[in-house]
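Single chain ahead, written as structure tokens, the form predicted alone.
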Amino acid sequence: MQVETFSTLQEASGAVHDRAQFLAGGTILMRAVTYGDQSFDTIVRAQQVDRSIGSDAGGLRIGAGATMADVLASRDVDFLHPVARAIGGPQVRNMGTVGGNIFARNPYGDFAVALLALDAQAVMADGRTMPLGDLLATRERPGGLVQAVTIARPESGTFRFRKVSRVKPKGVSVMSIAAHLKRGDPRVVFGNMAPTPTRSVGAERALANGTDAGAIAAACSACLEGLAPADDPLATEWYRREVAPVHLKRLLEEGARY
């Protein structure tokens, strides 16, 4: 195993390949290291990542480097804080990163649902700017690395997360989910239910006009349009077909409950 470090995540980007793993927070990389992953022989890093949290033009900026313990750090991202809670322990959130969650397999990847219910844009390193939608779906070969997310701040009361897990509080996602339940363009996002975060088009869709009681059952009944679930050592596909519904009525009625 080689490293190879370099001044600045541009430079970074370009020396990433098949063989070769960005490190960011190290919380899944090294773990794989330790373990003698034989699908790669060189980590690349930077000295230099964006861990900036703010305000941008026409929204909020999120840095690719900044940690879970960043985003709990920080009273502009404060919607976003039962998402950073919900992920790891202590240790976990001090080092776990934005970028490195986006990239995440299940069953991690949590804070990359929430971003996606955000309609999350992505900064990539050589600057340009994509939708956090295509990346996911191209994430295998996302064509550089991202320096920062940027995401409008969601009105008061309309962002809501949910976390299913096992082994309460440090467990792996059975399943996630967050809504962003904008009248008119509702975004309703679940996390391994697919292989990558995926939009309910189904729940989305009942969801338009508002949340009443009867467009909350239709949005239940509707919600496993578009996702895939597969068995893992977690839950099998039937089973997560079965609580998805169940959980969805759930955040919807209770809000960022656990």
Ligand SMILES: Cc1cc2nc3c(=O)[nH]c(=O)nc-3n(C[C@H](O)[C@H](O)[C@H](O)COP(=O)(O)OP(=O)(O)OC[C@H]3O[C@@H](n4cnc5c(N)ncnc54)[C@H](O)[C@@H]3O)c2cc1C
Given for the second form:
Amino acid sequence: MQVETFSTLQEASGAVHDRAQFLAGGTILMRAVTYGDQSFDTIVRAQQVDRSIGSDAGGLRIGAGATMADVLASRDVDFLHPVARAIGGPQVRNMGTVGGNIFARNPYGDFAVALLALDAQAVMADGRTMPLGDLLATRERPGGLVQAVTIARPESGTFRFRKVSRVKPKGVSVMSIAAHLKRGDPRVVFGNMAPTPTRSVGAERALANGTDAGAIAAACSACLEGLAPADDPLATEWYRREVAPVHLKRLLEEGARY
Amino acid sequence: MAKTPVTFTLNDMETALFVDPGANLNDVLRRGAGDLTTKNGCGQGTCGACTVLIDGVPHLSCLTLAESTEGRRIDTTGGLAGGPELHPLQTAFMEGFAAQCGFCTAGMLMAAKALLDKTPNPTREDVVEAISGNLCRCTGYEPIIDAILTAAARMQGRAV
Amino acid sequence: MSSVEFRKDLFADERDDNLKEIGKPTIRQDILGHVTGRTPFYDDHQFDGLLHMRAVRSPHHHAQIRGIDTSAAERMPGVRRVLTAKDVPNNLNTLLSLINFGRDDEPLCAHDKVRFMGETVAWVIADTERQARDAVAAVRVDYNVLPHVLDVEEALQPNAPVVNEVYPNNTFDYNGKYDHQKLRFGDVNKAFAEADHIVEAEYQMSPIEQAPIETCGAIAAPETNDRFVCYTNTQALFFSLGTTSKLLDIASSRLHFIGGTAGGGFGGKVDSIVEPTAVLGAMLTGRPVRFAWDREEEMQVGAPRGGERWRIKDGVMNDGRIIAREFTGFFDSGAYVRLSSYAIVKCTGHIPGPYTIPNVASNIYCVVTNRTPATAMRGFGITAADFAIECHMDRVAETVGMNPIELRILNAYRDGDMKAHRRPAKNTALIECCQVAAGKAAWPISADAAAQSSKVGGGVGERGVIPASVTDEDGKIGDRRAGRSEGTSPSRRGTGKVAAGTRVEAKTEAHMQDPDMALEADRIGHRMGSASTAPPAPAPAATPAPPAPAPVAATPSHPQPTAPVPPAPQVQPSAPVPTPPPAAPEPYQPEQPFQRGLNRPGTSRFTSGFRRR
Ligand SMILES: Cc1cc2nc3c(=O)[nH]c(=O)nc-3n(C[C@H](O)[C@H](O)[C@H](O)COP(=O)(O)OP(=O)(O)OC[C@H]3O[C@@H](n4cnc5c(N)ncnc54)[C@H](O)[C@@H]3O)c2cc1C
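Cool, the form predicted alone is there; where's the form predicted together with this ligand?
And the full complex, kicking off with our chain again.
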């Protein structure tokens, strides 16, 4: 094992390769180091990390190095507080970052679920931007590090998040669901219901024109379309299929409708 | 194996060590700095027994790359008592039967200290939240929660 | 504030409440160490030049080991030594062999085949833990994967794979005769025929990990004077010492075990695996060696409370009286028996729960499967049965339309009632517990139920006597595998009878596996009964040799011990022999002290403190 430390994310980005992993909060990576993961032998660090959270012309921008605690401390992203609060215990939230969450494999990645529902754009270290969905699809072979994510602020009451876990208050999720309910272009994303956070094509179609009882019923019955849940120690595929509509219904029935 | 130098302040003491590449802070505190008060229960962040404060904020030492603590301030249970005087949390844990096997206690105390430093008058919910990253397999948590509330009250000069 | 309420009004006349310590709150004597972080857990002992030992583990439930290639691992940086089964001096043991219960069935390190996922096949000792892990990943094991069985009832099928050749029927053998532990009390079949209702159900408890916050581990190091010190978090220090002595074929006097502080145990730290492993490492490297499970090993390899499956059948009268209860239980011992065999004996003594039921039968199987071996956990042997019993009580209450608490009070045992294990119940308190629980839960119970007492009405008439009991010979060892056993539940066709009032003598569990294991009074420290002058009488009713392949050295030529089995009730009514009046025990004679090294030539090097030189 060796550690390579760079001053900027850009430099670090160039040093990441097949057997070199970037270290952010370390809540996932350090376990792999300690437990002897043989798939990499180099840790890449950057001394300057972008932890800033703020709004600019394009909307809201969250540095990839922002921790869950940073998110909770920022009023700009108050709608994301329920998401950040649902991740781990206080120590994990003090350490785990937004950037790391995008690359967190199941059963983790709750924040990425929310970001995908908000149609986030990833700003890469080399300045490129790409839709978060594209990045998630290729995250096992990422082309460089993530500098920040940008999102448009959702209209009040249109963003919902729900984490389903067996152990309260900090169990990892059996599934998580985030929805951005915008007439014409609703986004409904499930976590832990496919290898990466994934949009429910069926639910989105059913909710395109309204969220009345009929639309909600249609969304629930079609919600597994586009998803591919699997067995893991937390729940079986069967269980996930059975309860996904139930939890989606609860999520859709709370708060404002259109 | 090439080692990396790292210096930090451990319980008010300047500490300089050479660490193995990839070493986690828990190992370095225990085997390098000889501070055995911090425990290791899982090495993967689940149990919280390794909780230390880095610049006053609770961190999992088992998931912290040791060399990333360069120049920072680390507090462990080893430094909780002020000389011979126990910290009120320690006294309350003792009197309230808030430990049985004692393995989670150091981590619990650090999580609790971080809470009381920031929130001197916590509610019961605040306490539950603050220790939600720390597992205890013996007590069922209630005596721990009670002890933290008792310590908070005493530190504020309130009757318990 | 959480608080404990003492109900001193109950049984006040049986208790002295004016004691200095008992009944008074006190501060734990170890708590100052806990709150200051200074309590020395095993891993808080520091050694210069500490080496780290890690196990290579099987990725398969069941596989033959065709070969192990350690050459690449041996060349890795920091690696001091790679060990395999051939480095273990006496690589076969069963935990309870120290008390002569069961056959040696478990290697410390697998050599011919692996029988559960995570079983040890080799170890690496290196300068750092990471180096040890890297070298573990470089050990190549050539496996021939075999069919496995993970379900207790599947394992009993004639065509099931044989998990552990020492138990070729996938069951522990009870009393040298049956593939299950029997209990027969009264005549359940007759009572079922007379009952107004039959209530039957099945219950399943999954394995439960003790999950102490501190995982199992030990550090061993060579000491001066040719000993090895071992710091361990074992819950059973001398048990671990004896086991280490046996597996490593080293005099126990050369082992200096230091324990007593465990970061939680709950039964999961009695299996004595990390201690012999660490001491072996220290012996072979001459250096301090740490062998500690990580959390994944604790969960995968650490023995849990084993899974259990229970079927209960009750015969119930309209008024709620339970007149018969029958159990069929399956304990999943995993690949090695460890303590499960004993848990069943203990469980049998507990059946039918805290109730007085005149007709009881149970068949309990200790089944060997390809799961992680099971071990002790709180309420060991009792918890799952109680879970099943109490669920069943609710079902019975529903069937007869009765208040479930009143049903329990009606059937509760009382002082003086005869238990199914043929000892009268003493100090019973179920009725009072039910009354207090009903009060706390504001659950209404009748004035009659509220007026009942554990101290009144017990042992009256039939309640106090052992009924005539019907016996059977179903389930002889090997019959099931040969397709000759029909079912698993207690027989519907009794073939024998034990007269009312008969207590059958406790019997030795398994044949002595080694003459060395014979219990000898002169090695215990004081004389026991007449054993020191004459060999004890052989066990009653010599049973025919089991048809199953003979266990390791099951030669019955040596004298049987008087009672080396755990102090649990042994009920074996199927061999109806008249009980000889118990010989009057000779008084305790402490003036004959234990003499060091007294062992006869040929006696065990393991069961006493000193090794024959
Ligand atoms: C006890 C515990 C509970 C947890 N509970 C939850 C939970 O409830 N929900 C949840 O979602 N997660 C949970 N996690 C997982 C984890 O803490 C979070 O997903 C966290 O956000 C990961 O961020 P990190 O900075 O710690 O990632 P790291 O461990 O530092 O990195 C993880 C991966 O992401 C890559 N990476 C990190 N930053 C970047 C970047 N900027 N660009 C490109 N690649 C990058 C790394 O190379 C690495 O492969 C939990 C973890 C623990 C230990």
